[in-house]
Amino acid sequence: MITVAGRSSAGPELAISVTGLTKRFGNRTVVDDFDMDVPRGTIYGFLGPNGSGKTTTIRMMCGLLTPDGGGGTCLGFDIRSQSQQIKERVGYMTQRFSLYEDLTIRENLDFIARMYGVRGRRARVDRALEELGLADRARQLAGTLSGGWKQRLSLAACMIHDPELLLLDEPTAGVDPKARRDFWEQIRRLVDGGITALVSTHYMDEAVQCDFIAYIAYGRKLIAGKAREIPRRIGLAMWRVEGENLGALAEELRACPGIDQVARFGSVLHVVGTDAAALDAVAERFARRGPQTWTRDEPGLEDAFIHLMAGAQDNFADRIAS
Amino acid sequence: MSWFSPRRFMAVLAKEFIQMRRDRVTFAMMIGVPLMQLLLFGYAINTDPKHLPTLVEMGDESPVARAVLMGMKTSDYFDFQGIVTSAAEGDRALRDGRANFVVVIPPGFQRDMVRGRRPSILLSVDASDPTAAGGPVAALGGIVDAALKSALDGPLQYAAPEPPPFDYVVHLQFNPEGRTSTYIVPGLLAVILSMTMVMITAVAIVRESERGTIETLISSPVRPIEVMVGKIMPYVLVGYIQTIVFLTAAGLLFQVPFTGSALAFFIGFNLFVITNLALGFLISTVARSQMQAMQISFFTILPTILLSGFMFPFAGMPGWAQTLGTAIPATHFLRLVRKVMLKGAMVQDTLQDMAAITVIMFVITAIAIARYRQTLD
């Protein structure tokens, strides 16, 4: 069924391999010299703040947009010239709900299945409805579903042709926490079954769900690699502070030399610096003063991203100034 | 890798029909609007109004003066509603709209006439609406002549006007009774099709991008041509239904004849519908929301009504306006429909109109396709 002819031999172990991707809208560079390698059978997290160019990058990688510079392959097909082949093998879930609100759930799935020429369409749609748990509501209009259900329906729709690669663009935006957790469990199951998922998000707490991570800001990749290695690679030292009066303490710490960032997570303060010795000195002084308790800890992904974000802003400011 | 997949095309087509069926208001509008317009325009519009309110200033009550007034009354144009006693009163009545005409018979009218002094009857006309004033004024000469002929009999015969030394014969063809509905109804078909086809297509396509569903389409293997044809075909069918409903009602209610070639009508109709759908498609590439699509569509409707020859005679427009009018597809379809329905035209009589619509169709389609490609990237 799937013709392998025409695919480049760019390593079957890579689902996506792009280099130097660049896209401009007018004179604004939205994506700038972007490289990425996505290994097959993994969850690849694509993180970055809103408007950082994630959607544009995903669209270029599956052939929906033509890059102004750079290129590469998706599932072994050239992203510039073989978008038709790519489209047939990729499930793309858009950021916004993009199924037909005035069609029923079944009609939507059936339409998508016909678009992709799915064999045994009726049975496949029935199975999708069954898996969704929507078999008894198949005749309900899609527009009447809640946010979480719409998201599940979208995922079912982009899975209907059994794609090799899932591109999920901010799939969990505006979805309640339980639905988010269910969603990530489902993605993990799918990936364990052999497909590859590239998931963009601006929720940094979702980064821990990913095997690999790329962080993008203002159209530039800041870092990419295995999720658990990223904090260490940035080289941060971190202290946790618990106790009373954290607000006042945070203000005081921000003014201290040797401290790069102070971020509050609920009842805990993360005090982070790149110069471990300087940071430790400050921390010991404040720990002796009390009344808060200070503990040395390993920085997490979120600390790393806050740090990257601050750096990116500086870079961006430099670029504008120069 | 075929460039056109019937399977995907059918999927788009089926989806479009489901959506159309579910959008009851729009569907009702597509059938209701033509009928409503047909009734409104067919029954309400009359470019040859009769029974217009008229006042008389009677300076002379002689038999000849009465005969003139009687003649005016029997023409059905003038409806005498009273008398005025002064010129000022007559002017006031014209100004405040109580009367469209004031007839002034000067004192001693018959006496002066008999003495050969050529007295004048004054007809004061509210000509602020030339259409309303035109018919009666044009008819007046004949009315007065006929009235005088019978009044100036016997001893007064010498004062009767001389007949011209020749006769002329007027032969009113195709609409001998001069019925407005016969003239307006065929043209109305052109206007209604322009209106609904352009707007519905534009809105239906823009809806895909406004609701974000276009992303589903472009990320699937479906090709632009499959989407384009699949979305347009259902509306061709709507055009067919509208036309059948319209023609049936026109024949039953207004006895508008259909004397010419059905084939000529059919060819012209299809060309025209496709042209309008292409225009709707073009508008959809410009508009960013359904609201904008609707506004731009409305913007095209006014010139269609005013410059196509639907409301006002095409030949009466200045050269530049005729040039503009020539670029409007409805202008040519309207001519074709009038020719076929009223004048019994055959295919060879309408070739020029068909050619003109075809040219416009190709130009619009070319621009639409060029623009559609751009909007994908």
The other form holds:
Amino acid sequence: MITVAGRSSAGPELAISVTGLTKRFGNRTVVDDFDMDVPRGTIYGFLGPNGSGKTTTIRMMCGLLTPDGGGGTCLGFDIRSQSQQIKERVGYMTQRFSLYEDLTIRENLDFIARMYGVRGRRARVDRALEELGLADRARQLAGTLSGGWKQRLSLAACMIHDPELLLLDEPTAGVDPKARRDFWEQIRRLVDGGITALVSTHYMDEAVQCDFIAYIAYGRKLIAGKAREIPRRIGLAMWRVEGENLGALAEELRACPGIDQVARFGSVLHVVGTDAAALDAVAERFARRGPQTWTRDEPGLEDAFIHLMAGAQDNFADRIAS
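Alt. form predicted on its own, vs. the form predicted in complex with its partner chain above:
Here you get just the chain by itself.
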């Protein structure tokens, strides 16, 4: 990748462009030959089970962890040789609350602003308090906050230096649904203002908030692209089944040729396959038999994720078995 005066030839439309990223810990490859282009001004989600390499991949892409192989640029800077320049332009929100619980909200934000050498520090802290709805709690000790309010404080802290790129590592773990919804509304406002956000998650309701998604399993990228196009690109067809005795029906369907997966979503079954004709034949036969109601539907991201994970090989399986 050619760079000129510290800037990448990838152009301003890409926030990140990396190829062949590989990371090993001991004799275990945790990220394997990873390629990715992240457009500026988007939310890019990294979806996968715990331990799949999401956080390690994101940290390498942003110059926070040196890869063992591969390279590229982040915000126009080389991820290997210009990591300091990248760090100055990145806000990183970790899964665990990492601010000082014995300081007030204002004191925490002021401390972070000092660390980044923010000019007009007091005014910037005041603005952060207002933007995240924290002004009325500015004197409250951080350790006394609920999960949702700690989340707001964490977001305010990682935005205090006006970064170009925001890293969110499992950002809504342990918070209530309303706090999660409020959080995502704030992230969307930031992205609409030009920020790029990378999000590591395994929550499907968070995945739908993303413009782009990469499915990662056991160190490998299974598929990446626009979120709304992922199920179609895999080639999935789906029937939605409602009615009584769904448990027994699910067991019967799993033995039928043409059906790749049967997943229960509350009072509904998603019956999925890659051979649409074979799947339709099974659906029509069972629909005639009843008593359940069968409806052709579009598969979603969770259907795609289940399908991809079924074919993924756990690179820690031999360790677990031993």
